[in-house]
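As structure tokens, one chain now follows by itself in the form predicted on its own.
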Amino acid sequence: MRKLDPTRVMKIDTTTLESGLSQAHDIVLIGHFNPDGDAVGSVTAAWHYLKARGKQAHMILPSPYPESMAFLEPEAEEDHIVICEREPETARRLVAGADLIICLDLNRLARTEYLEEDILASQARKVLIDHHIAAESERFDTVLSTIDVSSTCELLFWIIMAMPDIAGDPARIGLRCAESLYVGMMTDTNNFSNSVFPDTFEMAARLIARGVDKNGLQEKVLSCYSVSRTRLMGHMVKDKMKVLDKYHAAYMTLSNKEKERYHFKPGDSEGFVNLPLAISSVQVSALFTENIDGQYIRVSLRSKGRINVNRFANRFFNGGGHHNAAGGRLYIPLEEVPAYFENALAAWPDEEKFS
């Protein structure tokens, strides 16, 4: 197989990077809050690749992953991914014992959620890998960010290509960190769909001579979902789905009475946000869900084209994310989001709007 140039894409500098890894002992992988298939695929690929050079290393998440992202998991229980809701005081003494916390697919320490303030007290050295918008350099040692790829997930790709063990050759990482890697990134591109560079393409071409099969990470990541889920979806674009002729745009809102009703699993509504953005005349989609403690409403933003909404997210949703795709929380109450949305979208500045 033909070796890349592994800084073709970006200039990498992994020499602060290579030092930190060579230098630990007890490493933390952290993913954000309502972890996604970039989320579990960068800190499941980040593992597979840290255990491949024999480093002890631990990955957290702070609240469960879709089941569909389950066979990214190592198959050692031991090994097994902490959800911080769960197991809190593990989670907690596994920050405060590392001596390097990597952090990945977050762009600021509070979307790790619970342990946010555990990692700012940690003596180790922080890490930040990811491709959001305006990362929180100040709060980590090392920051290697870039808005200028798909995913974190592809990010992590060219960054491990850069490493030495590596050196620009794809045949020597390791087929379940490659696997993680693929997953990542075809789950944050909607299937290559949004989000997407030529490097994308270079990437997955390169995972697929790896020996990635695609169409099997494909059935196991999108064709795995429940009736129930699927009922779900029906009845999010049949009885749920608000289209507003006025601003070209489009809404469904989630509550936890239909979550019940339908048998809900976290990661089952992945998606939803970007069905109503196959309806030509619309330009902006929104998805509002009822957080199951009813404390806050989440918020997913997707668009078409020069459509901003991550400027979107941060002016009215407390959030933030990607040109395209966004998202953030609301603090009122679900039956009050209607207007809200339809008001934000009056008050939404053309400046941002097409920035």
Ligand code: 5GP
Contents of the next structure:
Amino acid sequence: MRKLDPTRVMKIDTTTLESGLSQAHDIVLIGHFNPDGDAVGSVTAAWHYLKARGKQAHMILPSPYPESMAFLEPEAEEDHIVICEREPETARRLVAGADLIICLDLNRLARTEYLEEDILASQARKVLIDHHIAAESERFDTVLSTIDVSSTCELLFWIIMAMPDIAGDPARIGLRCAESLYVGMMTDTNNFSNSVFPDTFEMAARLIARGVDKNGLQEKVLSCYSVSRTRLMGHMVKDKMKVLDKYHAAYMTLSNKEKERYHFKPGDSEGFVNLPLAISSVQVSALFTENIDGQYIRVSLRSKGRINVNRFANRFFNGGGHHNAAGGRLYIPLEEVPAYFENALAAWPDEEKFS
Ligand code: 5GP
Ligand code: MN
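Show the form predicted in complex with this ligand, please, the one above being the form predicted on its own.
In what comes next, the whole complex appears, and the chain from above leads the way.
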């Protein structure tokens, strides 16, 4: 097998993180609202890593995550991920009792949805590990954040590799931790199709050499859907996709009625927003999903190449994210979304679009 050159990888200064970890007794790991594979993967990977170091840690996610990722959770009931929407009091108690809080895969505390005030009020040291644009650095004691990685899981992989106990040897990373890291990277890159850097392949190579079953994880996480989900996808493309030639854009809307009709489960719309990008003329794609409580519309945006949807999400959709993948919310009825989207496309300044 080809020998990997250990000098050719991302180097991260983990001195402050290491001293924070070694002093901490009660660590809380928190991911973002509507957790995706990278949020679940980074939180569980950090938990498995800390557990192997003999550290006490708890995981909190603001809302439920896709069922296909349940296998990343530890088995023991007392170690389960606390879902804030189901156990708000437990989540608050854990945050209040922590001496170290690590937020993963979020750039703003508001992305924890319910816990922003509790985290701010806590006396704990606060660490951020993230890969989004414009992290709220001033609200954390230690910030490990870069946009030059595929995912939070990739950043976390290189952080763990730099920790003294792992010392650059992936064989020392526990298998469960390694699997979580792989899943987060795999889902955030859409299985190596976007935001992939040379170090991303380096990470994958090392994890696979470590024993991660790439095909097994793909099957578990990417080929995990129901018949009705696949039919919903067909319905969205055939009946719902609108192509706006003038703006090189396409969009789809998904209502609660449609969700009901197709027995929708969290995670079922994963990947829908990418589908219109397969059309050569489409440069921007949007998916607008009515939230289950009907309080707002979830916005998902994707773009090709130089088009910056992060700023588009900032300006028009109360959100943010990355250059080619962003999201946000709209507080209007679903019927008003098409007109709003067209107006936003028309008003989108070129200097922001190509920034
Ligand atoms: P998705 O479309 O997959 O839900 O999200 C794409 C990207 O946009 C993710 O990196 C996510 O962190 C970011 N994002 C999604 N929703 C929001 C939001 O409401 N606010 C902000 N700031 N970012 C979001
Ligand atoms: Mn991510």
